[in-house]
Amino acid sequence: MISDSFGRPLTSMRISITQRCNLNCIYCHREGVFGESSREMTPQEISRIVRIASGLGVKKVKITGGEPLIRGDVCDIVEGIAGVEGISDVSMTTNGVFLQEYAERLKEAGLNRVNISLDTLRPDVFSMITRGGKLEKVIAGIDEAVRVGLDPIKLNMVVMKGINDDEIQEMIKTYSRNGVVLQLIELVDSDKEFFHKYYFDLDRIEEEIADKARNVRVRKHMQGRKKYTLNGAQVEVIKPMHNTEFCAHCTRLRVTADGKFKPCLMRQDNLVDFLKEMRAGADDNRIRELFMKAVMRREPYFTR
């Protein structure tokens, strides 16, 4: 295992496989990445950068977009990731639309989880949000992908004032069944305008929380988030912004979709481009040196 200069093991990696998507939703940071490119990592590629990865201790990979379920070789990407010696745990994050066409090939492919974005339960705010889309299609992939064992099944909720923070409660008692967790997520500052007019701080929901739940454990290995139990529903709260705690204890790496390592998510100026290289032939010494390049540029972006 390695570490960064802050002694941050590096454990997991977050790997955009496309920076195209069917939706259009309204807070939508785009995984750090402005400005657009046309160049996708082919599933060799995908997996040859996994391989090295993992060969210097990364153990997780989650494969998130834009979109990843418009590429239509996203099972050979997923089954190329599990196959890959080391790596324990594939997840992938998704806006659910195709979810119920995909669950079960992504399933026997090796896909262990599965995040799923939904951050309402009403179909005029859900189209109001996404810009169009259709929460009943959502729906149907959340249920699939109960059936077929995707587990555990992490539904994101990006909470925002006046639009959805109402619903928490509501959100809570639908989804209070095994192998389902409830993450409610703080607004990421992409847009200053947009988050200071939406952003809704989580910290008494959180308190309210606490106070009903009959059990919570902290993930240490996970930015020291809490997961409360209560009533048969399973939350979490995430908090990314100006948190110490949450930049500390990163161990995540991630991958643009254009092929470039990206030391922390809030920043643009430190990128390191592997796939330029790799198509020009370099070799996995190489490779592995860039990857140690982007480990050393890591830094935790909010700081005491």
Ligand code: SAM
The other form holds:
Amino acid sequence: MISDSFGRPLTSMRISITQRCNLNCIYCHREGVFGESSREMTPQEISRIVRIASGLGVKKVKITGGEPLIRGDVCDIVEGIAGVEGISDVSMTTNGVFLQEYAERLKEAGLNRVNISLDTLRPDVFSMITRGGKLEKVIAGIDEAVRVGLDPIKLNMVVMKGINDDEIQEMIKTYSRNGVVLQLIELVDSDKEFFHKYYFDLDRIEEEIADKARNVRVRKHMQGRKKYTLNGAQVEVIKPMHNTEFCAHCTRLRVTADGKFKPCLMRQDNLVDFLKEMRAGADDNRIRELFMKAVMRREPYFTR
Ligand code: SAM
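For comparison with the form predicted alone, would you give the structure of this protein in the form predicted in complex with ligand SAM?
After this comes the whole thing, all chains and molecules, with the earlier chain placed first.
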């Protein structure tokens, strides 16, 4: 296993497989990638980068986008990653719109678990947040993911002041079923004006949940995050903003859809392009060097 210059082991990769998305959420940070690129990695290129990363100690891969399920070859991508020796956990984050048709095939291809974005249970609010999305498609996708046994299913709810902060209790009530975890996520700053208008501090909500919880589990390797069990629901609160602990325990290297290593969600200035060299015929040793270059560029973003 390798560690960066701050002693943080590098054990996971978050790979974006496309920048394209069928929704256009008002708050989306686009995984920290701005500007367009039409270049996308093939399933073979993705498997190759995962194989090289696995040889350097990466064990977990999360597939993201854009929206991963708009790629017709998404099952091949999952199968390729799941087949790499040393990868023990393959997950995906999706908006869930196409999950009803894909869940079974994804499971068969080797997907272990899934995160589904669900910020609201009100169809009109969903349509406003996603600029036109249909809530019922996502709900059907969640049901299908439960049916085929993707486990755990995590629902990502980005909490925004005046938009959905009054829906937390309803969300907890609705999704208090086995195998589903509700993640309350703090809004991450990607647009200053939006952030100042809609940022919602989750501290008070977390205190309320902690008071009512029957069981609290501290997740040592997940930034000390706590998982609460209350009324049969499992709830996690994720607060990355200005959180030194979050950065101090980051184990992740990002890969952009156009084939660059991205050392930090919050920074655009330190990416390392590997796809260009891969396509020019670089061997695994050279790609390993580029991987290490990116790892050595990793720095905690919030330090105080
Ligand atoms: N389309 C996929 C999805 O909906 O999961 C994958 C890409 S999306 C960028 C990945 C996750 O980032 C989603 O759960 C989304 O809610 C979250 N996200 C996007 N912008 C965010 C922001 N400004 N603050 C916090 N989370 C955000």
